Structure formats: C-alpha cells, structure tokens
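A single chain, nothing else alongside it, follows as structure tokens in the form predicted on its own.
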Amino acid sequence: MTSDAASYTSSLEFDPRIFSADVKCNRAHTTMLQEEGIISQETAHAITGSLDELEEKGISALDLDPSVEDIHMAVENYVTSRIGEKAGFMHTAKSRNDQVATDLRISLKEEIEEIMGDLLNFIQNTVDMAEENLETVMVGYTHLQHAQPTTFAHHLLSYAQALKRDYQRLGDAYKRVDLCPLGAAALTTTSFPINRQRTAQLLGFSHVLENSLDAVSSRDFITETVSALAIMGVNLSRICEELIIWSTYEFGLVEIGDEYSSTSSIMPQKKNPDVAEVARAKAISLQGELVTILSVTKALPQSYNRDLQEVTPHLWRAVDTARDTLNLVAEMLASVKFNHQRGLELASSNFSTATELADLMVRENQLPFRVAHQIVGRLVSTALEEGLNPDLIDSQFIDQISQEVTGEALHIKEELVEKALNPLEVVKSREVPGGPAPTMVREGILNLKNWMEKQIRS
C-alpha cells in the first residue's frame, strides 16, 4: 500500500478515543487465554505487565505514524517493543474485527453514562427552578398565539419531562451497547477453547453477542445511540428557541445571563442570545451525523467491511456535540431571570382566560360547552371591537352577549366572573394531574425527585 493510501485508510485520527478501551480489551483477552490454558502464565504476565505500563504512560508512548494503520497495531507494537515476539500471543483467537467492535462499545458505554448523569443534573436544576416559580403566572401558547394561563413552573416541568424521556432513551440504547463482541474473531469465532463469558465479565459487559457475524458487523448500537442524541438535540433546540423568543423586547419574559449572551459590534443596546442560537444550530448537526451513519451502513453486506470505520468519527462528533450542548443549555437556563410582572401582564391580556369563562357557564347554567363557546367567542370579538380589556368584563356584559346569542341572560354572580377572568385563580383551578395548579406542579416535582433518586440508586 502506498503512503497516500495508508494515510487515506488510516483510522489513527480518531483512534485515540478508544486507546483506554483497547488496553482493557487486550488485558481481558490475555487474562482469559491464560485462565483457559491457551497461553502460559509467564507469557500472560509479560503481556499484561506491558499493558499496565502503557496504560500508566498514556497514548503519548505509542508510535502513531499512519503506516501503523490503527491503534490496535500501535498497542501491539508497543508490547512487542517491551517483551519481544511473546507479544504475538496477545492476538491469539482474536481479530481486529471483534476488537474494534469491543473497544467502541466499551468507550460508548462510558460516554452514555456521562451524558445520562448530565441529564439528571439538568433535570434537577430545572426542578429546583420550578419549585421557586409555582405561582409565577405566564400565558401558555398554541400556534405561538395566546392560549391559556399557566405558570413558569408548569412550563419548566415540560422541559424536565422531555429530558427524562431523553434519559430513558439513552438508557434503552445502553442495553444494546452493553453486549460483548469479543471472541467473534474475524467473523466465525475460533477453534481455540476460549471463554467469551469470562472476557465479557472482565470488561463489565452484561452479555455476549450470540452470533459472531452480527458481533463484528453490527453498528446499529451506534445508530440507536446517535438517534437518541439527535432527539435530545431537538428537545434542547426547542428550549433555546423559546428563550430566544422570550428574551426579545416584544415578549420581554426572560433575560438570559450575560455570560451566555453578547453585545452587537455596532449596536450597543443589543443583547444577543448567542449560546441559544448556536445550540439551536448544533441540534441540526446531530441530525446530520445520524443521517450519515444511516447512509454508510444501509447497504453493507455481512459481515465486516472497512466502510464501518467511517461511522466512528460521526459517532464521536455526535457524542461531543450532544454533551457540550446539553451542559451549556442547562447552565444557560439556570441563568435566566423571569419577568414576573410581564408574565402576569401577558396572561391577563388578550382573553387567555376565555376557556375558563366558558367552563363557568357550563357549570353554573348547565349550558352545552359548544353554546358556551359560542357566547364567549362573541363576547371576546365584541370586547375587542369596543376596546375592552378582560378586567372590564362583568356579569352584565355577559348577559348582554348571551341574550344576543341565545335570547336568555345567564345571571352569573359577579365574584365568579371575576375569578374566572383572574389568571392566577384560573391556574389554581387546574387541579388535574399534570395541570398547572401549584398543588399539581408540586406533585409533579415530587414524582420527578423520586424517579431521580431511583436512577441514582440503580
């Protein structure tokens, strides 16, 4: 192979990521070979001693010239330089095919565990913010239009629940990553009496992959993981989108911390939500990594093909982007200051309490909801035409509209009308599980705390 071809096909650029895993893989395999009587104790100790020495020195002790091809040969070459030809026994009953698949799974397990821990921290921080804003009223939106009153706490818990599902998706993917390919060798195992369960145990895997062809050629564990990360990216992007919108002058609901914003180079009055905007874009790159991985693997025949090497850099880019974005968005959200006055102002305007007024007519006058909906719809359009704010609507005005629509007055008590038009009272009335009433949000917070404690214990 020419030097250009060797450089072109080399995986050394991203192999350092699996250096530690490769040392562990070789150590476990050598230990098993010795335990099964396939190699001598003296040879095994020489190999594992050199691997221990290499692990302590770190990757800088290796010759990573492209001619070496990959990290696996670099490690073997190092051991050879220390103990001579005995190092060759390290490769007994093992191929680079099952070795690289094992290394990837070891490293990816560690990455998933880190990200899952970061997700728990994000959820905890979001829950803490929610506890401080149980009665912080704001308007909820559908179609980005005023819909119904809610609270900032209720909105924050919607983020927490999405993050919880991201955690669960990664946990599900982890189960498929946690399967050991070692012992599959090139593709059909080996005639040596190896103990695959033992190497899986030494490396901390739950089970072995049952089919050797599948073991060396499958990369769907990567696809599944990156898919979970891409979905997480979408959820993070949605959080960023709302913070960007809410921080505008027109909304004025939040102020993002200065450390996550910047000033315009020409307009000194501006505060730009830079981190939120970049994070929103990073989510797209996660989707791109997923599509690339799917495209590389979609038409490969069994079993191992060198194309699979090109999946790895996209995996690590996705992992790094996802983790960095997750942690920065978590920190940015924690820096947010919510404008309580503006939240109440928006919730009190534009008739966001209209649904509760219709519900009141159903309760007090036994009207079919569609009739009540029609009355309130006419009421709102009339009030807007006459320039009346919700706080000017009274029982008399309701009777006027009701007579126009149904021919009958409703005679609802004034205090009930006032309560139905008060955003905080409307929020407090939503005492249905999952609703924005402070009692229900407290219950949601408690449920999340109990779930988090269970994850930490497990």
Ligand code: ARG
Second form
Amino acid sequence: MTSDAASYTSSLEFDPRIFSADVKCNRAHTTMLQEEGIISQETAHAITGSLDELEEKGISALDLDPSVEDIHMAVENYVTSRIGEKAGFMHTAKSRNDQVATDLRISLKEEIEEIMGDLLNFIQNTVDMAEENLETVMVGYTHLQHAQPTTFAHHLLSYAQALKRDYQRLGDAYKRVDLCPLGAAALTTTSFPINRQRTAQLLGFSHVLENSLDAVSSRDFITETVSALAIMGVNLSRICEELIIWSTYEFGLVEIGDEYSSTSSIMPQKKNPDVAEVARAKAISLQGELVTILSVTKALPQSYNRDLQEVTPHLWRAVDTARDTLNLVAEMLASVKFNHQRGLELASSNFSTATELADLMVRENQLPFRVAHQIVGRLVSTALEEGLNPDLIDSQFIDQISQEVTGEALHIKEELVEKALNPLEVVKSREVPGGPAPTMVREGILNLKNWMEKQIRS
Ligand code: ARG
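Could I see the form predicted together with this ligand next, after the form predicted on its own?
Everything in the complex follows now, all chains and molecules, and the chain you saw is the first one.
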C-alpha cells in the first residue's frame, strides 16, 4: 500500500475512542486462552502484564503512525516491544474483525449509560420546575393558535414524558449493544477450543452473539442507538423551538438566562437565544449521522467489509453531539424565567376558555355539544366584532346570542359563567388523568419521581 493509501484507509483518527476497550478485550481474550490451555500461563502473564502497564501509561505510550493501520495493530506492537514475539500468541483465535466489533460495543455501552444518566438529570430538573409552577397559567396551543388554558407545569411534564421515552429507547438499544462478538474471529470462529461465554463474562456482556458471520458484520446496534439519539434530538429541538418563540417580544412568555444568550455586535438592544438555535440545528446533524450509517450499511454483503469502518466516526459524532445538546438544553431550560403575568394575560384575552363555556351549556342546559359549539362560536365572533374581552361576557350576553341561534335563552347562573371564563378555574376543572389540574400534575410528578427512583436503583 502507498503511504497515501495507508493513511486514507487508516482508522487511527477515531480509534482512540476504543483504546481502553481494546486493552480490556485483549486481556480478557488472553486470560480465556490461558484458562482453556491454549496458551501457556507464562506467556499469558507476560501479555497481561504489559497490557496492564499500557493501561496505566495510557494511549500516549502507543506509536500511532498512520502506517500502523489501526489501534489493534498499535496495541499489539506495544506488547511486542515489551515482551518480544510471544506477543503474537495474543492474536490466537482472534481477528481484528471480532475485536473491533467487541471494542465498539464495550465503549458504546459506557456512552449509553452516561447519556441515560444525563437524561434522568434532565427529567429531574423538569420535574422540579413543574413543582414550582402548578398554578402558573398559560395558554396551550394547537396549530400555534390559542387553544385552551393549561399550566407551565403541565407543559413541562410533556417534555419530561418525551425524555422518559428517549431514556427507554436507549435502554432498549442497550440490550442489543450488550452482546459479545468476540470469538467469531474473522468470520467463522476457529478450530481452537475457545470459551466465548467466558470472554463475554470477563468483559461484562450479558450474552454472546449467536452467529459468527453476524457477529463481525452487523452494525445495527449502532443504527439503533443513533436512531434513538436522533429521536432524542428531535425532542430537544422542539423544546428549543418553543423557547425561541416564547422568548420573542410578541410572546414575551419566558426569559432565557444570559449565560445561554448573546447580544448583537451592532444592535445593542438584542438578546439572542443562541444555545437554543444551535441545539435546534445540531438535532439535524444527528439525523444526518443516522442517514449516513443506514446508507453505509445498506446492501453490504456478509460478512466483514472495510466499509464498516466508515460507520464508526459517525457513531461517535452522534454520541458527542447528542450528549452536549442534551446537557446544554437542560441547563438552558433550567435558566428560564417564566413571566406569570404574561401567561395569565394570554390565557385570559383570546377566548381560550371557549370550550369550557360550551361544556357548561351541555352540563347546565343539556344541549348537544354541537349546538353549544355553535352558540359559543357566534358569541366569540360577536364579542370580537364588538371589541368585548372575555371578562365582559355575562349570562345576559349569552342569552342574547343563544336566542339568535336557537330561539331560546339559557339562563345560566352568573357565577358559573364567570368560572367557565376564568383560565385558572378551567385548568383546575380538568381533573382527568394526564390533564392540567394541579392535582393531576402533582400525580404525574409523583409517578415520574417513582419511576426515576426505580431506574436509579436498578
Ligand atoms: N479498523 C477496522 C475497523 O474499524 C478494523 C480492522 C479490520 N481490518 C481488516 N482489514 N480486516 O473496522
């Protein structure tokens, strides 16, 4: 190979990610070879001794010249430099094909565990914030139009639920990452009497991969993990999008902490939500990594192909982007100050309580909901034409409209009308599981806390 071709095909640039896993993998394999009587105790000790030494010194002890091709060769070269040609026994019944797949799985398991821990912290922050905002009224949107009153707490718990599913998705992917390919060797195992269960156990895997061709050639454990990360990115980008919109002058609902905003170099009045914007864009690069991985692996024949090496940098980029985005969005959300007055103002000023008024007619006058809907629809358009705010709607006005629509007055008690038009009262009345009533949100918080405790204990 020319030196250009060698550096073009080398994986050394991103192999440092699997250095520590590679040392562990070599050590477990050597231990098993010795336990099964495939190599002598003396050779095994010499090999594991120099691996221990390498682990202590760290990756800087390796010669990472591109001509070395990859980290597996660099580690073997190191052991050879310490104990001579005995080092060659380390590669008995092993190939770089099963080794790289094993290393990737060992490293990815650690990364997933960390991201899952970060997700729990994010959920905890969200729950803490929700606890302080049980009666913080705001308007809920559909089609980005005022729909019905809700609370900031209820809204925050919607984030928490999405993050909980992200956590569960990663946990599911983890189960399929946690399978050991070692012993598959190049593709068809070996004629040496190796013990695959033992290396899997030494490396902390739950099971071995059952087919050796599959063991060296499958990367769907990566696709699945990156897919879970890309979905998480979508959830995070939606939070960012809302914070960007809510922090505009027009909405005026939140203020993002200065630490997560910037100003303009020319417009001194500006406060820009930079972290939210960059995070919104980073979510898209996660989708890009996923599509690249799907495309590299599509239509590859069994078993190992060097194309698979090209998957790896996209995996690590996805892992890093996902984790950084997750943690920064969590911090930024925690820095948010919600404008209570503005929340109430928006929920009170544009008939977001209209559904409740129609429900009241169904309850008090036994009207079919469709008729009530018609009356309230007419009521709102008349009020808007006449410039009447919701707080000026009374029983008499309702009767005027209902007579126009149905020919009959409804005579609803004034206090019931007032209650139906009060956003906080409306929120409190939605005492259905999953609803915004503080009692229900408190229950949602409790469920999440119990669930989180279970995750921490397991
Ligand atoms: N560096 C390779 C990878 O990341 C592993 C080595 C397999 N190389 C080979 N020529 N069989 O996939």
